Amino acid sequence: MSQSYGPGDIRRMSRRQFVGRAGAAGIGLGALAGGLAACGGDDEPAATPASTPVPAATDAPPAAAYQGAIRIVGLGVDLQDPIKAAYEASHPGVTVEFTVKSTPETAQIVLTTPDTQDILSGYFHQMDQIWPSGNLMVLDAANITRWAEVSPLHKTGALAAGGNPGDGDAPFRKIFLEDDGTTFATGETAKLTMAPANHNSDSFGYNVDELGEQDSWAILLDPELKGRVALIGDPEIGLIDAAMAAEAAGKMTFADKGNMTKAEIDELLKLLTELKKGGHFRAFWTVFEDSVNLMQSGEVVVESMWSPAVTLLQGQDFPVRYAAPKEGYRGWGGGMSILTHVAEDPAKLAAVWEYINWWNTPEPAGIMASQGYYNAVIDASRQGLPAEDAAYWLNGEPAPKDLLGPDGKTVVIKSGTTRDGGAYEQRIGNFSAWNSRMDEADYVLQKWQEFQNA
């Protein structure tokens, strides 16, 4: 029987707790861990340094033999225990130790501890505001052992030529760099931020037996669904959700959701502050278990939600689906930086290297996969999952079989059901906006402050 839970149940409970119940309840750790780190809390972002002469690309050294522990900080869609379990036990002598935080935090981090960690596992947009500080290494494409098979997705924002990349900070703008090795590149260089390592895409969740089935951006500002309506806090998020269904809905244009002007801003936050005033929004949620909250009782029937989230009520037979947005996802990409002083050590590195490069082989994709979650390498994602989980997570068909999670115990997809948006191509090809750090952020968390205190 599924468990249930009342409105204050989730509230009281801490993260780990949260997450080993729910995984008895009809999920798999490793997708709630997923979806508990995407949330990013509603922390302030840290200060951006001064810029700094970024070192040049180094290469990696001739394999050495590594004994110890990798140090990995990140937002926690990756850092989950059936990764470092699979990692150690094909690696002997070598431990991983992942740090698991906020978007904010692991910038923090980066920008003022960097010693502390070995690689950040983290997303595009934070490049923006982590790249000037000097504190990770340029990377050579050389030495990503499958880079010829990464997803053109992010060398090049779409899966076929001609393809509509979307607004924002889509991978491909934020991975390239100019020789100089602290300039974004416009087109494809041997200089890397980061090595590519899992993408996906968001949009929002809604009770069908309340609404039937929704595919527009714009349900979110419906006026019939005033005081049943949520919005996730963190202002880098949230106004790109709000900028999708205000355009939607036809109240506003942008030429540019990901990087608004501050008129744009301006415009956009004076008509979700009259909304605000006048009760449409129910909550604006930080935290995962929110929003699952905030689904299962039934105080909001629509909502921007994580995928994970969704599977979780779903696991409960609870009626909320995941729309497939006719004007387009947003989307996220994620990848792996190497902190400047794993240089030092050539055997670290050669191991800290082993490590990127393992992400694009068939088990890590896998454990992934049978989140929802894509490889760079797509193809690793499906050598990765057995034939009935493929077809399910990958290809748009309905699951064949009851589908286990990561932990190989807990059934999370049910047989017979179809995933929301369909097959990868359909999904991953069709973005209006990706997550992204404006160049007017500073402004953008003023003004998305006072909204939140209107």
Contents of the next structure:
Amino acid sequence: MSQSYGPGDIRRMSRRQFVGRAGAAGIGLGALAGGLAACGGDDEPAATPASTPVPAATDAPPAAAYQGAIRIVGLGVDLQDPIKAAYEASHPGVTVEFTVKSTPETAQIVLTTPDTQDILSGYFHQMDQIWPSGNLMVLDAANITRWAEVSPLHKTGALAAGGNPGDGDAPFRKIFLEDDGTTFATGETAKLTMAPANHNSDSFGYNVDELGEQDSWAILLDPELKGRVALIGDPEIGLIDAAMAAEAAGKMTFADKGNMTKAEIDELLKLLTELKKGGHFRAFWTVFEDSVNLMQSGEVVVESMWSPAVTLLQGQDFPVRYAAPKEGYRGWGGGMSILTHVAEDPAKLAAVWEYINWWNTPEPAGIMASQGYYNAVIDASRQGLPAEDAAYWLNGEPAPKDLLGPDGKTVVIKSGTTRDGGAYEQRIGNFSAWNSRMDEADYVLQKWQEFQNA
Amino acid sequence: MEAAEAMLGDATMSGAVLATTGPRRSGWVTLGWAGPGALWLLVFLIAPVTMIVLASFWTKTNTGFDAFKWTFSNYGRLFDTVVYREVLVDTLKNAFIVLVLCLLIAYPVAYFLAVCIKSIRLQIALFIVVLAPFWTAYVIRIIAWYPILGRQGAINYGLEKLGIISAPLDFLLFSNFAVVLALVQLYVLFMVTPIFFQLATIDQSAVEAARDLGASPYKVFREVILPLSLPGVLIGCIFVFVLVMGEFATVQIIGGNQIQSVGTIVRSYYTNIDLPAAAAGSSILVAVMMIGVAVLLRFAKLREAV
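Could the form predicted together with its partner chain be shown next, to go alongside the form predicted alone?
Time for the whole complex; same chain goes first.
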């Protein structure tokens, strides 16, 4: 029972073949991870019964509590100082070491120097690329304390029955594994690639003074806005944003925007190249700050944006809005994976699970929610926020008072404003596509380079 | 380094017998002086470059690379499309333009500082002023161009107020023009500094001798000052050429990803976790830079011989 959305057969095939080859070639880690999961760990080192991913080891003596560092590699999204401080304050003897990198760099570290980290705080769309390496452990859903409360977004795809799960690497497509520990499963299983951590929806930001209210991705391709449009420069995410715009403008259709065919990539980039040559795009931004600068300096009036960039500008009274596109958002889902080597140290493994489970508790969920990010257990976000803050961040109501940022000092949300896109259920109820790793990633890169050089 | 090792071997072997003889001792001294530099070069230059060249022959896999399967295909992939070739030519072109502009700006500045200013104290004070842009962070120096070159920036605002243009000029920012401008601003100091120091070392008696022999100020410059300053010019050129060829961050930010350099292409491969292609792209870049530096050196030698 492997997943069956879109033209995924090639993807599956090459993954199996790869893992087979890697095992045969003596790399063996993929086989090891699979083996651990499949055999139930007869020769497993001792582990604490409460938090081991190995069910058969329950008769082993409990390990001594871990003292020392937990090393986590991920993005600045969640690897923040307030998070570190909160964890260390509530877990004496344990320190967390954050290594903040870009998404590709986190993959690079997990692939090339896996022993240097204990947890990958990454994204579900990285799993296509990372999972076959065998450097990540198969996780048992039973070890996740609040698994029953984890959002259906991570399990079945849509928040409510009939909701649009969107194209591409949605968390529910990349979280479950078959018994072999290598193949992604379509339905719920107990074997996971990542423990669900956060999710959110991205769209585009626009200058409401210049454009009025906007609710369609098509605006990114509007010829009247020539020279006032920017896209994110990342090849795949930029391409997905452009695909949503092309689809919304009625210029193209896609079988799966999260996994385009070569023909679709060619057609889309032909369209984009013509626009670019006519001076349609002002810039392609690389880092968060670029997107803020572009909007603030008036270089662009509409661009791909991330939620915190919009919040930042709104906090400075800049007339920017974050669109709630009628075609749906581009979603992203974050999770935590354990590096395979951690299993060698049962005490550390228990400590790592403790961190992962701590993530779905009110304290960290509240810190994240006050920046607009949703915890995989949304009740944890709700429990972690004061009622006034939850009104704005989760309920889509006007902020009853000025709301402070995670530093507890700066006002980030002015009293009376309402979050763009509304309540949690609205913002998470409609996805057009998810951040994805495409089968044709190499082709995308090559064509994107040609496009940027055009 | 080989020479140093040979020397070390030689010295160790014969050291026991001839430990106190003069030439041997000076061998040790030479080694002592050369050692740290050689070690530095080995660790920070030769080893990484060797590693990059080796990595360019690795095989790309879905999850990274296979270092045991060797292939030329990474170079093939680079030239599958015209992009890398075009970008390499564009990067060379930009490096040349920036080099010439830096030289045109830097020489008069350095000349003024070293020759026209007679007070050493004032010289140093003004040189520090020249260095002032280096006191701010690299990215700030790039982003500072936004309010000047942007659509609502100083230049467009001024021109519109004066009625010279009716719509903002888009080519000022996120264009090759902007990239060249920013690179000149960033690297002109690497040209000013060596030329300044070279000019400052010129023996004033040579200049006076030329004057006493009736040379015109132009002739003094042409026959005495310019030739003597050429080593500084050469070092400046090498600095600027090498720095501009390897640029990616400036190009990316000020070019708005509308302009590419070899550096941005390499980075995009790296971002795609295609280390072998990134290494191949870098190896070609290193080779081109070495050829460029060799050409510069040859050029300077010819001039010295004139």
